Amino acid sequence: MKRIGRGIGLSFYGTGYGNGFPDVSRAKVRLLKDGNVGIYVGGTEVGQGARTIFYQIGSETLKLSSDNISFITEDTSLMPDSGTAAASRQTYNTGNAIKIACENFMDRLREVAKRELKLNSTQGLKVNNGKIYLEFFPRKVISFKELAQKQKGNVIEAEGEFVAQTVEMDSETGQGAPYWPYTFNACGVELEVDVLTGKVEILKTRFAQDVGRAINPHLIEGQMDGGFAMALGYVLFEDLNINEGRIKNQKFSKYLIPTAMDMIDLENVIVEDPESTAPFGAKGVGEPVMIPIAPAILNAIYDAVGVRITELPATPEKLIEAIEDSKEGRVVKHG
């Protein structure tokens, strides 16, 4: 016999290191000899899509095609430190550093262009599509490539630094503002529990994630799908089975993880409420996307069969034991 249950999970998550810990990102932008622009930043790509977001932020700020931008992100001899690829901080922190560095670089370009164009001010100088020109007299123009060739070895570059605002918690009162910004989400799940076998099957889900501003909606949906899959494994499948300090399920033939066959098509809802301190309003969503899934699934199991699972994973064996105990009126910890 199968029973249907529905559950929701909610979470909020503070991005960055938090609790007053120095959270600094730096970036450097340089005009290259061929007229392209190099952006040097220590934000490492670990599969989360950081490089794509960095390209987009740099391209949008410089008003320049990404084809004309080179990113150097993993050579520590060339790039400044941007902090770790952790705490869902790269989009917000390093994105801000890149934006600031690009804005400072554009100011530097205007100063050099003023001299080359024999102007008496940088007022009215626009930077767009690889050119610096006088807005009210566009014939006064110089390209990035021409500007680079005229420097005779002099480097045109600028740096940017962003320090996230965070307040250390008061150890006496527990008060403070340990993180900023926060991101919020909600997940609703409908599932089916087979009360004879204990098998749980996810039927439907709707997942809403606050992102500030969606710089790249496809990447965000990928993060949401990945977070759901990871949490699904955490809740229903993955069991190290540690006994007296030894891991019993030490290989993938025993340690089960979800596959594509276990996933369903998620109904993802991207919620945009731009963050004023963020680059173009965007917040990081790397880790938060996993948090509300487990509560939603466990609440749905409770709604279906009336038992609480308090230790993960919620395997069929644990579910059957919990259901049998509830029938007999026993109150035990199931895990």
Given for the second form:
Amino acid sequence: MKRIGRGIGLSFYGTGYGNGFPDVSRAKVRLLKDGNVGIYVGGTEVGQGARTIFYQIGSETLKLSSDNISFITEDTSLMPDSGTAAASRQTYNTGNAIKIACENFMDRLREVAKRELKLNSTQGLKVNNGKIYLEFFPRKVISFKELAQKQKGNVIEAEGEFVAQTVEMDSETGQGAPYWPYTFNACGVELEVDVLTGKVEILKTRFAQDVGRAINPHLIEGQMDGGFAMALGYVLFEDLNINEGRIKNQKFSKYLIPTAMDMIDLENVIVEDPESTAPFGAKGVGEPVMIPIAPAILNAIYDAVGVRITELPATPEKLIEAIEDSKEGRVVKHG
Amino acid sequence: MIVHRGKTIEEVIELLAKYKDSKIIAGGTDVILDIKDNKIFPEALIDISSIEELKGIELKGDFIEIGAGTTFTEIAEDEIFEKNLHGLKKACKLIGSPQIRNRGTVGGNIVNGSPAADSIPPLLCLESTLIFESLEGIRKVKLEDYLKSKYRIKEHELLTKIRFKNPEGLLNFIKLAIRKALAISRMSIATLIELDEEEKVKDIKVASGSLGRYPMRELEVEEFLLGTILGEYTVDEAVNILQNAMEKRLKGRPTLPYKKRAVKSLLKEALNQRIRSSRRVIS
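Could I see the form predicted in complex with the partner chain next, after the form predicted alone?
Let us now look at the entire complex, which starts with that chain.
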């Protein structure tokens, strides 16, 4: 005996440290001896795709193929601080710092090129594809490589710093605008509840995620799939089973997380509405992608069998107990 | 700890007689965990994983013999279990993950003795016989009796074969687990059903996993269903009988209310087969 239900969950999430806390990202860009460009940044790759995004932002700003860019990351002796890979802040905050550093670096390049090309001014100098040239007289040109070779001992480099705008909340009233920017999403789930075994099977999911601008749609879809899978475990399986302060499910044979077989193909929708303060309009999605899933699933369970589960995980046993209580007219909070 | 790799059954039973405190290792999917968790401290490990005579599935007249060292993957992929014996294939396919199924053996599943061992309920329906060998000779025991502790494997014995008659009926297996892979059965039901010309139950075997201290035949359910037509009323009544049996067996267990309700789904699904016996044609 199976019942089908549908539910949706919505969320909005403020990225970055927020609440007046100083939120600073820095980056440094340097012309390397071989004419390639080194970007030095403290942003940490933890599997979320930060390095790829940083390459893309650097490459786009410098108008230079990523083949000619070296990323030097995760070594505090070589680079300035970019804050933590947390709060879904690397794309927006460190992305901005890289963009600013690249722009400052291009200004430096124009100044050095002005001298090397014996020009009066930096006006009309374009930086593109590893070359600096005068737009209306392209024969006046010097490549990054030539420039690097001529700078005996002089390093051409520039730094960039991005300080996010965050406002501390009123400590009395809790009112204010603690975060900027916010990321929005919505998830709709259709599922089946077996009213005898209490097993929940997700049938279909449509998941819409606002991203500002999708710098890398594949990575965003990866984040959405990952957020859903993580939430699926959180809602249906993951149970520490704490008994008098002791964790009883202390290994992965007991603390169950979903396998590939429990996951379904999501219908992901990427919503783009560029954020004016963001690098190319892009906002962070790392944490937001998990948030609307649990309410969507629990709402769909309610739609299917008429019971509200208020403590996670919604195990088959808990669900059966709730269904039996609701039949007997008992008002019990399940949790 | 000494580890011996046996090459023949003969060599292994001699080693078993030599080392009083030894443990047999085949796939190691249970033994290794027990050693790592400091649950067992054997003096010697006797590895039987490379003994060819313990592997494979053989048709001998009306009987099928499965070597105790046959892996779950080998059972699941053997075409002998494609037709009426599909329930055994299904049970083996639902165990663990591909890695575990490639290592774990049916013999290990039986002697490890978990109430949730997935291969046991189908083998119970088939009225399997276990064949043990030791220096004292050969011992045969019905799987059903074996599980009732008294006939369990002795220190110096090696389980070599599982043997059963190729039945006329259709074998089915249903498992309930929290997730779809790598999950231990919460409970399981296997059925072997043969219908006559009038769709009446000519022969039936029902076995359960995790509904007691060990997997077992559900004789009261079998008795009730014999000679009936598997309609809505009879199936509901069979569920009642099983629930009452569970009530006696699992009294006081906190999992009983849930299991009682969920078993309805499992037994119904296991009995829901209108397909007549389709015994594999043996050429």
